[in-house]
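There is one chain below, alone, in structure tokens, taken in the form predicted on its own.
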Amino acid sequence: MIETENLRKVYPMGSFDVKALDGVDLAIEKKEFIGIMGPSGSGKTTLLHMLGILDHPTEGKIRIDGTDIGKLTDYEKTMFRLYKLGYVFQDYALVPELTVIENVSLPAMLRTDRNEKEYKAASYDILQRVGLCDRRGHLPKELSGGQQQRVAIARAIVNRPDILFADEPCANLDTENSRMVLNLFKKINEEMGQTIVMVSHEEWHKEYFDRIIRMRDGKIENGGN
């Protein structure tokens, strides 16, 4: 499903440059439910960056269900990331004047394949799976931070992606509702045969991980195999 190949991203600082990746080679398989751990500055989420698309590397292959990151056009990544990959992150990003399932149906809305009855039923079957259904006409103000982080999930996954990306989604959750949104990612991982790659830094977490990614100094300290 991914596999990565000598990856590494290096940011100039003035006179000297620091390695964020420093050489990173993985393989993660379909349906895994991957976290990738480590210290602060690890390149945790830099990681997931690069397997995302939403940054390239300095250096290395990225082949994402066969698919050779690096070959394509910037056009051709943003179908890539819109059809085949979902996005989770930690302060939610929905978008503050739209309700529930609005903020769920953005995605849906930009593809073509689909017209206007088809995405709403598919947002409105997203957010029964997540058990907000009966939210879908409120603000995202008007929702606790678990739910909201819930709607951010329902959106993530609203075009049934190959790949679901969360960068650290409980940091900004007490353990219930963390306990929440984990559970759902379980779910959605074993009945929608989700892959999911999830950055973490609570050791907890990993009683929910298939496999732990551990990282240090932009190196995968357990082979990443």
Ligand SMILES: Nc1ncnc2c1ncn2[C@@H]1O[C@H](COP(=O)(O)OP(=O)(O)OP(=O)(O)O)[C@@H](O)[C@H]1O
Contents of the next structure:
Amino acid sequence: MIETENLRKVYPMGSFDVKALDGVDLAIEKKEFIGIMGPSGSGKTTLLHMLGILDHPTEGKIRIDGTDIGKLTDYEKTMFRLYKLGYVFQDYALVPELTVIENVSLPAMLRTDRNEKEYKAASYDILQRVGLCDRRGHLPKELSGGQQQRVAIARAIVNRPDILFADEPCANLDTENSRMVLNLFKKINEEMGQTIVMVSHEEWHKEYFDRIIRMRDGKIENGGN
Ligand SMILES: Nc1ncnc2c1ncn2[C@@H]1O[C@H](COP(=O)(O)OP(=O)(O)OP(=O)(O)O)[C@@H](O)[C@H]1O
Ligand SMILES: [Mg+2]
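The structure above corresponds to the form predicted on its own; please provide the structure of the form predicted in complex with the ligand.
The complete assembly is shown below, putting the previous chain first.
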């Protein structure tokens, strides 16, 4: 479960401050598939970065499964991210020189509790789930945008994180590929029980989410319901 209390993020911009998050209180239950929606500049990415421990708030609290994130050391935060969280970004962020399976293996390799045989097996299994096992020896540039995003999703879930964060993962995809990615998220959510928090500004994505958090001017507009 993710909980926030009076979350604020202020960017000092010379003579004035940008309040990117202006007092956000929310609770996300385990296994929910949440959509964060709202206009450009409303604070969606900022909120996702705070929840994903990629940046720290100016004020307020974040608790994930009972852990007060603000109290962790940098090392503890890194370990928390590596073992419990996964990320998917708009631009896929694959390493161009590495093959599909090598990209997927990266987060698994960073863990010290798995040997090579185990992480290779985990990467293979995940590639099967996203339907790209036959492309495992290819380079990212040899795949379509939709396929590259599915590789990025495989990489994000190879460590079986409790929570998967995605910032506009379909922004560069056409409708057909977007649906493939959204269906894959739905499948991961249902079959692997992962909590998913996804930013989107496409209204038609709504049908995939269990619940929508609507942002406006750094605040939650709909009380999170
Ligand atoms: N590093 C930064 N420095 C200064 N201002 C920032 C920074 N990052 C974000 N902001 C500002 O904070 C506000 C919220 O930005 P954010 O990126 O969270 O919006 P968003 O809802 O994700 O928008 P979009 O839909 O365009 O991606 C905006 O006014 C933005 O200009
Ligand atoms: Mg954004």
